[in-house]
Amino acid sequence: MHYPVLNKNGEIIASAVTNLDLHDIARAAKTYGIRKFFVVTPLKEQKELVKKLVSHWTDGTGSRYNPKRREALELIRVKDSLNEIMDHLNNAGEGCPKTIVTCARQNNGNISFRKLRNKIKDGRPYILIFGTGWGLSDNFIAEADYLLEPVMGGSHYNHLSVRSAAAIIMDRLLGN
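Could you put down the structure of only this chain, in the form predicted together with another copy of the chain?
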């Protein structure tokens, strides 16, 4: 999600898309058997940029240079909002997934990795949501079905990149 996310001062902004977020998260998603990777931004120029970056690897010279990269980047779809994703999935006959938001901060009422790992074995669709910038807005987090506990690594430092956090969270929830 590149909107609604916070900036350094806690204001709601639309953050810029980072090329390597697309590559890293798509490759991890493919590794863990995730079916779709939605990149959310309401900004027209950013949506065009994502489509251009992705099509280089799915249709362009990149697809011949590195077919494995193509397999991963083919998971990517660009959408304006979570609502648009829900409409898209409903229209595609996928039903309405339960939403899981991730957050680097400790919050009340969050669900543990262990509990969520068991829950998502139920065969229902789930959508795992990551914020960029300084994280998802509080209102957005409050509306999710589940809020996942933060990744902690044994230190007090919890400032992973969204790329690293996404990889670790997929591994904890779906890894062998």
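Swap state to the form predicted on its own from the form predicted together with another copy of the chain:
Since only the chain itself is given, any partners or molecules it might have are not part of what comes next.
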């Protein structure tokens, strides 16, 4: 999610899409069997950038140069909002998914990795939502079905890149 996310001052913004996030999250998603990777931004220029980058690796020179990367980046879909994703999935006959948001802060009501890992085995559709910038807005988090416990390292520092957090969380939820 690139909107609604927070900046370092706690203000709601639309954050920029980065090339590294697209590549790394798509590759991790493909590795762990994720079927779709939605990039959410309401900004026209950012959507065009994503489409251009993805097209290079799925249809252009990059698709022939690195077919493995093509497979991963073919998972990417660009949408304006979570509501647009829900409509897309409902129209595709996949049903109404449960939403799982991530946050670097410990909150009351977090679901543990273990509990969520068991829950997602039920075959229902789930959307795992990562925020960019300084995280998802509090209002967005409050609307989710589940709030996943944060990834905690061995120090007080806790500001992972979205691509690192995504890889760790996918491994904890879907890894062997």
